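Only one chain is included here, represented as structure tokens and corresponding to the form predicted alone.
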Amino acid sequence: MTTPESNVELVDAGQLTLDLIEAQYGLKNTRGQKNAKSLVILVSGIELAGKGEAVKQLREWVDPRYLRVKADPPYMMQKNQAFWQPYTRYIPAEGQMIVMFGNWYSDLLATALHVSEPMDDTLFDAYVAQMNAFEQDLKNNHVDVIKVWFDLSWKSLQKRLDKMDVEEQRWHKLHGLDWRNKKQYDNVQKLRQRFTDDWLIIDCEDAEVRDQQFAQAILKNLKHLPHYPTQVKTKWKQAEVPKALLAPATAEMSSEDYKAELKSLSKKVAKAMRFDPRKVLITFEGMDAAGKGGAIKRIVKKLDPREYGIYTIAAPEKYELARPYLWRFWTKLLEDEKISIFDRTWYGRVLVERIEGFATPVEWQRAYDEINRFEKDLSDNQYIIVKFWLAISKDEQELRFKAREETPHKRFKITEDDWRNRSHWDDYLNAAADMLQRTNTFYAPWHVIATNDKYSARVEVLKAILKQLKAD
């Protein structure tokens, strides 16, 4: 039958749990094809509207072993923490699902009613625009994200209070509200009709009905299970590929000048980071064998070891291509890390993922705005992204290979695959191009060191973190 509040046809709860058990493996089974996707499901809503009894049914009709459930209090947002950080490692794989009560649109809404000052109605809009933006990242990456908001009125709720045990109330308090009070409930109601337009809204007075609104939502979702596109209908605009990676410097620094500002710098550069307010991000990226890893030594030489982290990314796991990209990123992003530096990046996806053919055109070709975002969120959260791109020339490159295969503790570091990306070399040049063009920005500007001198890249690392970290 079908209920006139809410338009929901109530079917025969045999047959639903058959349907959405069927679809649970469906989804299941995708993993690895050319529909695969996971499903985020976020609960949010009025207390006592009943989400809890909502999910324990809806668990009771999928097979169990296959929807995690994850409650979390609602956090209050920091500024040094982006709103997506308390989360993203729990973004689940292909073929799998998760049920979360905890989530940013609840941290949202605990900070907008708990702060000292009431946060600004455009703050508050400018976190709703960037939830959304992630969220379609999120989508256009194979995570399916439904949002339902559990409603009840003011007068139903007040019932459900009069039924209760006034020590069970005390477990019953979302955003640590008083449900009695009409005001607060009001400004709930105020502030959640801002976002949630998108969201499935669902009328809790009859549970029946709402248990069966909530599963059939989440049926549907998962029998959609569309391949997604890979070719991209508009050409692709090369970028001009700076002069400086075409011919880098060549000139050399003396031994005795190097010492002398690698002694001075390093130190400044040391207690730049360690007092800086800020989280610093550090980033490279460059041709093989163009002295990131010797950058990097220099970096943390006046450091203690515990004041940072180094992530040398290579090709990702298996987990890891079940995820988004960025995944692996997201979850290296401690937040009791002060410094990070990271040997190879994110930039892999419009680099190596778009020469090999790892990433099709559609994905790399998205990843230049998604990477923005990611880091826009990131320096807008109290990090500073300090970017370099090191550089040299192909015949240089060629005698660091030679001179790595003839020094026993280098041998490790030179592999065919990295002979094999010199027939690559335009094409590497070319993505650099495009990444340069497209992702320097006023909060991560890229620093481009081009010369065949590890001296003067050493040093103008160095100088580039100083002035970055002095002038921002």
The other form holds:
Number of protein chains: 2
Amino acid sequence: MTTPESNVELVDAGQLTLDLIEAQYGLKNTRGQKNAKSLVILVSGIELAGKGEAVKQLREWVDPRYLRVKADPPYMMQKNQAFWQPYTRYIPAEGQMIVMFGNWYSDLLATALHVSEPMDDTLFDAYVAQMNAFEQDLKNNHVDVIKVWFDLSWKSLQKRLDKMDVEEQRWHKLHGLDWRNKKQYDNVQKLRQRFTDDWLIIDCEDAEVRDQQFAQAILKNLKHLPHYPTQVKTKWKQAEVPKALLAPATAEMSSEDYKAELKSLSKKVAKAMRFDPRKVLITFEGMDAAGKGGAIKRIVKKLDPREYGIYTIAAPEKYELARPYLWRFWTKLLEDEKISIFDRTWYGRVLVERIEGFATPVEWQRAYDEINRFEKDLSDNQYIIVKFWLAISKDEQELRFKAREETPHKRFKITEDDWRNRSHWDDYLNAAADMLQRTNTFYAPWHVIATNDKYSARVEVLKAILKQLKAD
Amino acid sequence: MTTPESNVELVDAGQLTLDLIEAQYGLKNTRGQKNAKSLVILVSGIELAGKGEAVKQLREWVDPRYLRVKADPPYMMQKNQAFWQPYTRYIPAEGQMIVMFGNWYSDLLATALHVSEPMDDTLFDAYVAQMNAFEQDLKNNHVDVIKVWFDLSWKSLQKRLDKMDVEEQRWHKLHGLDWRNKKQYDNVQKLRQRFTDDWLIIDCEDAEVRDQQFAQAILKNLKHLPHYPTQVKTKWKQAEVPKALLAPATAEMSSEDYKAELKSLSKKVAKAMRFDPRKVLITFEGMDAAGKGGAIKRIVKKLDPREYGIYTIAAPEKYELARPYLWRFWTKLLEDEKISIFDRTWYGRVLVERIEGFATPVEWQRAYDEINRFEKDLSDNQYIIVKFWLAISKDEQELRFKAREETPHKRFKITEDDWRNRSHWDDYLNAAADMLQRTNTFYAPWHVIATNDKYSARVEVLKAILKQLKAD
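Now the other one: the form predicted together with another copy of the chain, given that the block above is the form predicted alone.
Below, the chain from earlier opens the complete complex, with every other chain and molecule after it.
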């Protein structure tokens, strides 16, 4: 049968459950395959429309062990967290799915409804655009997103409120909204229409229609396994390698000058970072032995060890590879960490992963925009981002490699990988050139530091931080 | 030179840093080796003694990228979290180390000092005993623990308080204690002496002595790589396999009776779990195809999907194998989850890991006590633990395997592993018998359910939950 309102054909529940379970195991089997995906289901809607019941019914129809459900009270959109930060750790690995009751849209709605001043439409729409872009990035990186709005008319809502008993009220958290207030109801409807264009809207008048429409939409999505293109259409325009990378200009500094400069600069840097109202994110890329570790040591010299975290990025683990490549960085950015320093970063996508072929051309060519958006979201939410490329000459690298091999406490720092990377020297220079050209944004600028002379390099790093913090 | 107070020989700082870095890389290289370990450094002490400074100096001497530092304000010892719950997620993988400023002892101290009524000595000592046992379990499972108390005399503390300026005060969080109050100082000293017997106590009168004593202790520990015994000394006393496992008594139930019973029981179970003040932890073990999934489905039938989480346990991943085997369960128990259901559990240690040889005899034979302690800690902190062994006969399993292979939506449930496990049938029965005998505690009892008849099995599971919740 077809219901007139929604054009949903009610199917046999027994068949539906068989189809859902089969599709669910089909999804599980995509793990590690070319058509892999995971599924994030965002649910929102009018109170008492029955989104809880629809998910409950779905969980009865599928194998509940492979459908995770996440529910949190809404986070107010804060100026110190990007909208995706509370959620990224729940993004499932390929082959898995999750229903998110609390999600970035419910946060936006709650914030718009609860702030003392009404949220400006332009700001609201800007958030929605950011959210859509984030979801597109998820989709490109094997995480499908399906969004469902459970709708209910004003009249039916009032009837359901009349019938609700005390125990039920306990389980329907009304998020402090007065659903008896027609003006507020209209306001919710008006606001949600600003973002639900690409949502499945379910009219929840009838419970059976609601549950079937929801489950059938999930089924359809589960069956649809994406094709991810690996070939690009146009030829890649390689950026010219800047002189600063080809032949890093070496300014030599005496030991005395260095010590004096370091003493004063490291104090200034500590103070500037500590008292800046923003969170500080400092990232390092560069050839092996360019001096990342040494620079980091000087940045933290005058900090209390409780004020900062250092993240040393190595090859991803299996559980990280089953998620978008940014996932392991999303989840390392802690809400309460004031200063975070990354020794190697997300730029691995367009450096080592590009060069070694771990990312397809489509993937790494798309990554520049993804990374820019990622950094923009952080920058919009109280992060100041200071990015370093440490530029060393090929000869100087060789000298340092050999010195490391001969020095007991440094020989652990050098491995066969380092020599192998060195054999790709020109590839890395080209990749770095493209990266610098495409990700040098006003909100997250690159600093290229010549490091053949260690002393002046460290001093320059500290000065660059001060400059970007406007504390010089 | 040797200082008279502490017998610390001050060594050349240059040599110390070389030794520390070498030892640090030595630790890194243990990963995956037989002598692997990670290192947790707990630091506590009198305010202004300088534990922050000592860690800062340590971080300058070592490679700071491989020394993580964790600092949190103290958690009050709560009745709904075991003392280790806020910390387990920070327990490092083999080859890594972390300094924990906030730790279970600082929580205990803060709680004892801040509760309106003084904490009973017996309770305090019981906590300390639990903490020591937990640390011993960590050590046995490749996580070394070193504990350092930074001490300062009353006189010196007062002098340092006199000299402290405003900016300094900002970075020394005094946790609301009045360090000008001699009585309170004495109380801290009295309390900490109840747990610092096996700690390194550093007298912090002199900063250089303090920093060197601390760093030298870490160096000594880094150099000491443990030997983990793999051979047991005595013969294992195999428990007799109970009849309930050998020949599960099958009570057949008609479809009508089942439906009626299920309807009433699933409602009762939902209500009982929802309104019980404790958190509910339900675990399932049993042969493949014994009906774990089906039983779980009926437990959650009348629950809102937001009220519970289901955890399906498969083989551990690499990052999980680099930590104690309980780690992946510790970190799944969420503070705010009311009902957690595990489809396979930590008992894998004494079942599949024992049988397949993934755990050595020493390891699995020790695991019974470790698991009992783990469950006791949870039970002491507002968890009710309901454990099920689903007992099926070998013939019935074969029937179900074949049925699964022939049913489209079930054929995904059967793999070669299942047939392989079946070939170890008697080993599993023996392992289950040992497990039931050694981990059937009053705070976390086992329920053995005969499952040859699916209907009666599901009903029995629900009844057992009600019984243990005293809601039948």
